[in-house]
Structure formats: structure tokens, C-alpha cells
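Only one chain is included here, represented as C-alpha cells and corresponding to the form predicted alone.
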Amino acid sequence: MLDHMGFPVVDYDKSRAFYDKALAPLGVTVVMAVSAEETGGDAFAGYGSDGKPDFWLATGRPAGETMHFHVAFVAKDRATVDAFYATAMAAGGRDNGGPGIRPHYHPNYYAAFVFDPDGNNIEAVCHKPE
């Protein structure tokens, strides 16, 4: 349903280097870059894999706003949501939700929650049983 989705950044350095590393297990990194200079406002990193940006980071969030945003990333397998958690926390995450099964939503949610620098909610996800 969705093509793409971005969100503005208090931190746009910081919070690329925690992405950079908490999406690598998952295999997701910047294949697109744009800089303020050529966009002639804000600087935009996107995320994806096979060649096309699916989540974007730019700048231009003012510090000490309260909007958050959720973002659940696909993972192949559970011990890539285990790699993600792990990876996302050692960047400077925050826990908000460790790997396990979330059976309130069904039997094979297997998921891990992260804040990032932003207070973001970042999740990844697998679904299939074990």
C-alpha cells in the first residue's frame, strides 16, 4: 500500500549513523543521499534494499517537538530481529521492547522495539514461525 515514508530529524548526523547500523542486520542501508545544498533546503538519506529508497530521514525537525513517529521494519527471521535489537541498542537505542513474541497481535509476532535519538518508536519484525 505504502511507496515510501520519511520524517524529519532533530539531529540529521546522529540519527543517520543509529539507522546506518540499526538496519544493517536487516539489510537495509542509504541507496539514496540528496544534501541541502542540492535541494536547497533540507539534507534527505533514503533507506532501502534492492536499489529503491523505502524510508527516508531529512532534517529540519526542531529540537524539543513532541510528534513521534513508528516505523516496523521487515525481518527474514527471528534472529534478525535478535541482530537488530542488539545492533540498534549498541548504536545508542533505547529499549523499548526486546525480542519475544508478541501474541496480542498473533501467535508468530516475533518483534524488538527501539527508541532512536528522536524518541522514535523503531521496530523490527518477523512473522513467520519460527
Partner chain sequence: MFDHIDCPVTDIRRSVAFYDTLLAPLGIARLITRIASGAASVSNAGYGRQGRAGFWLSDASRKGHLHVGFSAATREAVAAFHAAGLAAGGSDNGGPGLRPYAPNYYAAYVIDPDGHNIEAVCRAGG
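Taking the form predicted alone as the starting point, write out the structure of the form predicted together with its partner chain.
Chain alone follows, minus partners and molecules.
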């Protein structure tokens, strides 16, 4: 049901150290890390097992500010991603990126993004080629 999730942290190095150690016994390790230099903005670390990053930490949360998280749900096909987005827009959701390929993630990453009422970034994604 869940594809992946993530959130920004106040102290990236401290949180990396914590999750590196705490998740290791579960067989969950950093499988993808992107530096601030590489993104030109925030740094990211994606934890997972079997090579797929499912749990993401990012820099960029100012201390004391409200945290906004990101959750992505699995969609079985691209039409389902389209329906997710259309339904959300019809329900008064705020657009954060309409249905389409996000080639910078991978060539078949078809996703749509909406903000929930609290400003959290909610995604539906289909990884399968069509």
C-alpha cells in the first residue's frame, strides 16, 4: 500500500547517525544518498531493503517549525494515478504536480502530487512501464 515516505529533519547528521544504527538490525540501510551539492538544495538519504529506498530523510527543517511529511501510495497503473489526482482536485485539494513521468527518478516513474489539508505532500506512484 505504501510506496515510500519521508520528512525533513532539523539535524541531518544526527538523524542519519540515529537511523543508520537503529534500522540496521531490521536489514534496512541507506541505499541511495544525494548530497546538497548534487541537488543544489537539500540533501537526501533513502533507506530500504532489497535496493529500493522507501524511507527518506532530508535536510531543510528549521528548528521549531511545523514539520510537513511526504507519503507516497502505490498505484497499480497510470490510470489510477490520473484518477487519484482528478479526485483530489475535485475534492478541493491543492495541486503539487499533475500526473506524468518524473524521468529524474526513473524512466517509468509515473506520479501525481497533492497537498493535504495540513500542507503535507501526498503522492500516488506507478513504477510499471505502459
